[in-house]
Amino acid sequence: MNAPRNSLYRHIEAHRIAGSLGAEITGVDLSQDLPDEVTREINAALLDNQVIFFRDQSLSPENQLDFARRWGTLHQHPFMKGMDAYPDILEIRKTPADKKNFGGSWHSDQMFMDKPAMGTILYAKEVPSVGGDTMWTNLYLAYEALSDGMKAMLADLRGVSVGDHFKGHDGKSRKDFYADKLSMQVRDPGDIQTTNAHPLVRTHPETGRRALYVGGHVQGIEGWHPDESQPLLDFLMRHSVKPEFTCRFRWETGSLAFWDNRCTQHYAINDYPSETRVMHRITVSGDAPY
């Protein structure tokens, strides 16, 4: 592998994919029993680089349980359900009858809750020969790009993140647009409080840094009309994805990718029509965004 190493690991090798963000993580075997100061070099890696990546992991349903409760609670989506022996785990299942993907916008996970999650864990079952992979953005880079009048605008303002009806579903449930175009399961989420308001510059609870917090989960802004606030969001969410801050992994069979949902957003991308993929998907539970 030619990418620059970074060498302040000393358990760990990090390879970064893209000048924005990512890293390919080597010199770990994730089914095992993790020591202590591995497991910070990991935390450490995540926060340089937003989202990183293991390939040719062999991992059962317990071995990847096990390697996501080291970063907190697990956290099951309100609206689609887990499997059945492992509700903690969402199949992430698309086969050439499905006419949709499921993360298929720009979006980071769980917005609409009041704690969203802190990190998403990805493991990569089954693969496309090719296509399916998934892009990531790093909203630490798009904060700091805008200028400081908008910086200024932004900095007391809250986006109102919705879990269902979203517009881009023509105000649809989850269940009635999924029906015909996605097997996943789509579930009640009950009592659940899934629209709320968080700031649309987020300060990360470990690094200090700010970073733009928008995604599709964002529907308008709150105070303001929805003539006055879709502008703005339509120019965030559009200079939020600028190339010059994504990165882009292919997937193996065997790959995991753990993002940090507090400063990036991703997007897996649905060109495999006439072939399966199958990821297995765990969510940290997060605190509140300030």
Given for the second form:
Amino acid sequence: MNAPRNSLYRHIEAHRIAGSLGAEITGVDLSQDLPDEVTREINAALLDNQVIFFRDQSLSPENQLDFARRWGTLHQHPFMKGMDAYPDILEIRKTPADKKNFGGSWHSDQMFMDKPAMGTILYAKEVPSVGGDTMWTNLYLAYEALSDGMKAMLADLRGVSVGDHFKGHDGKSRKDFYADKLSMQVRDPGDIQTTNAHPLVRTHPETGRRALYVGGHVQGIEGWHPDESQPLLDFLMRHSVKPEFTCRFRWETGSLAFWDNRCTQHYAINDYPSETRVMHRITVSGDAPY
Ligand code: SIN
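Can you swap the form predicted on its own for the form predicted together with succinic acid (SIN)?
Now the full complex is given, and it begins with the chain already shown.
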């Protein structure tokens, strides 16, 4: 079920980069106005592989926005300010002056929203000579590997996700966590509700497969005392990122990754202290998990 289905593609080719998830797609220039049948094949490749990669793309911000809009409306990060000229694009920038990085803990994008992001499209503008890779983990496999007993216990549980002060940031606000360590601009989310509960086991709306829906934003379990929920959440997080469920991508300038937040988590590796990395990120809005 998880194997690539190259034979079904007529316009693109998919080459798996790991046993568990991830494929490089060739045969498509994303700066072009893509015909519907190519878009459908890219969507099929995303569903088959959970995260897909394109290399050697030359994209203006408008090209990247046009590509992203093929998948739905765009979502702006409630806590991070988008680019002045393109508010739907978040520029992820880390220079030698920055000690922290953005996305440097396992998470699924915007889990703390009532409707978390369906997908994220990340385009590499400038990358370090070595380092700055990103990892993903397959949450279908993480769910399927659990015992029947654990699956039964999780079936009706809801994880409570928060948008700020989460464990991956040592419990600090984003503003304090980044302070003088990362120059990206944090903003106040205003009235937007950024604490929301979602099923710990979610059914993917397009594939019908079940995924273990955990990530760094999940801080509790609805109706459980923290002393009870924390050990279970610690186990589920550890389990969900076992190396066997993951892949790792080495960026080049012009690489683009498109991942499905409904069945993956990702982690941006901060291992390039004296170099600069600049990425343009767009998130596509999603549905309420069930
Ligand atoms: C993120 O969206 O979490 C950042 C990923 C990255 O920069 O590799």
